[in-house]
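Next up is one chain by itself, shown in structure tokens, the form predicted alone.
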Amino acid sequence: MKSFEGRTAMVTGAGANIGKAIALSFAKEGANVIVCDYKENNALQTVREIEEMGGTAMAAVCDVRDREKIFAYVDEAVKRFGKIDILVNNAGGSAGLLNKLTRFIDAERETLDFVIDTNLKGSIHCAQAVLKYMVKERYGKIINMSSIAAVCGLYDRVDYAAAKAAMLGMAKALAMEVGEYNICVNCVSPGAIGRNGEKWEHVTYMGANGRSGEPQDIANAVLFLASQDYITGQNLVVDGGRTLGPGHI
């Protein structure tokens, strides 16, 4: 049997790169995805690759941060599949998809607010609408994806890093709240991770391996965390050991 056969897995961001790698690996795990994303053709093409290897998927095309849309969609999804167990909170991004990296000073206000709103207020409002059918089933996993940004910080990304740091609080905190019923909330954070299958040189301490990690890297690190019933309330740092510090001098 297939490690998450009869679940249902909702995943944000889920188009592309790490999101969509979370969602395919759920899906060959034998769960039902809700590919959430707010490229449509980015979430069809996820859940056509889903549907081809004989998954089952549902695209939720909607941007985080429409709340009402939000709620909307899992109203629909529990309609069609009964329940959500998993909730992977991975849309998100810092000023850099806006093509508007700069000092903290310069910032400009609808940056902050896209980088903030984006990151925690979209998992603020995943978590609630899902948390409703969570604790009627009084089973779930919530996991947020964070950064290294919570951990050490980032230049230039100022308000990410806030924005990291503040999914690790929620995390820790909604993690109290829920317990009762069974529900885990995890987070993960990971390093410098290669897009389209790009790898780049960074400090790392995996020998020959010292490079950007990989998206499978997170996926395989997200299904772990879902598979747990005695983990919440952690973060799970994945960076090939890049926050360990500067090794010898």
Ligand SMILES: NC(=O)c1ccc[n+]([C@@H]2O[C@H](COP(=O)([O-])OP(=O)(O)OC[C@H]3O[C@@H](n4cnc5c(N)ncnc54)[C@H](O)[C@@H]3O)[C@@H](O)[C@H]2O)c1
The other form holds:
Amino acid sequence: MKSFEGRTAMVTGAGANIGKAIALSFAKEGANVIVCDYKENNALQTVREIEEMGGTAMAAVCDVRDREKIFAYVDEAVKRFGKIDILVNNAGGSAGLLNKLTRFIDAERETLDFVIDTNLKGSIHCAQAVLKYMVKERYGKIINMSSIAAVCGLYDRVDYAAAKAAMLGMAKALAMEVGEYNICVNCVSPGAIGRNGEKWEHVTYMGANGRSGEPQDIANAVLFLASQDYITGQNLVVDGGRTLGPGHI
Ligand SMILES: NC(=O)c1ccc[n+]([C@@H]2O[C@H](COP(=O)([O-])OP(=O)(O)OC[C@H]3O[C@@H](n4cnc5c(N)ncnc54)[C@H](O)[C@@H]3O)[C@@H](O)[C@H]2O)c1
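Output the form predicted together with the named molecule next; the form predicted alone has already been displayed.
Every component of the complex follows; first up is the chain already shown.
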């Protein structure tokens, strides 16, 4: 039997790269997948690939910042699949998505709002939308996609590092509140993960493994956490050892 047979997983930002690898991995392991992405073509492409492999998926074309739409899609998904067992809050990114990376002192109000709203508030909306169903089922796994920026900081991304660190705090506090309902809340913090197959040779120190990560490296960590009942409130750093420290004296 596949490890997530009979489970339903909602993955945000599932139309590309890390989110897509997570969605496809859950589908391979038998889960029904709700593919949330604000780019319709991306969402539909992931759904198509899941269906081609014999899986079941539903597109939720919406922005995680749109609280009403997220709640409506979650209700629709529960009508179709009966429950939501797993939520992966993966949609996110830095001001780089707007081509607005800059030193903090120069960051514009709209950019700050975009980064905080997409990463942090989007995750909060999605978690609130699924929780009432998870509480009813007395079962759930929520996994936030944070970043090593939350742990170590990152130039030109103060807003991003702050939002990702807040996602760690959210996971810890929420884990305390929902533990009695058999719901685990954790984070995964990727290092440098190549998009669309690219390798990041230019990053000076990739980590002990000497390579940039691939979306599947992160998907593997997410599926591991989603399979565990006694790990909660934790942050799993998946960076090939990049944040280990200087190494040599
Ligand atoms: N790639 C990395 O090196 C890296 C490192 C650390 C953390 N992360 C985090 O991992 C997650 C995924 O990263 P990625 O590199 O795969 O991103 P990506 O930009 O390649 O893909 C993100 C997907 O999410 C969708 N999306 C973006 N904003 C959305 C929104 N508001 N609502 C719905 N969908 C939205 C996009 O359309 C896209 O399909 C992000 O949260 C990112 O911050 C990535």
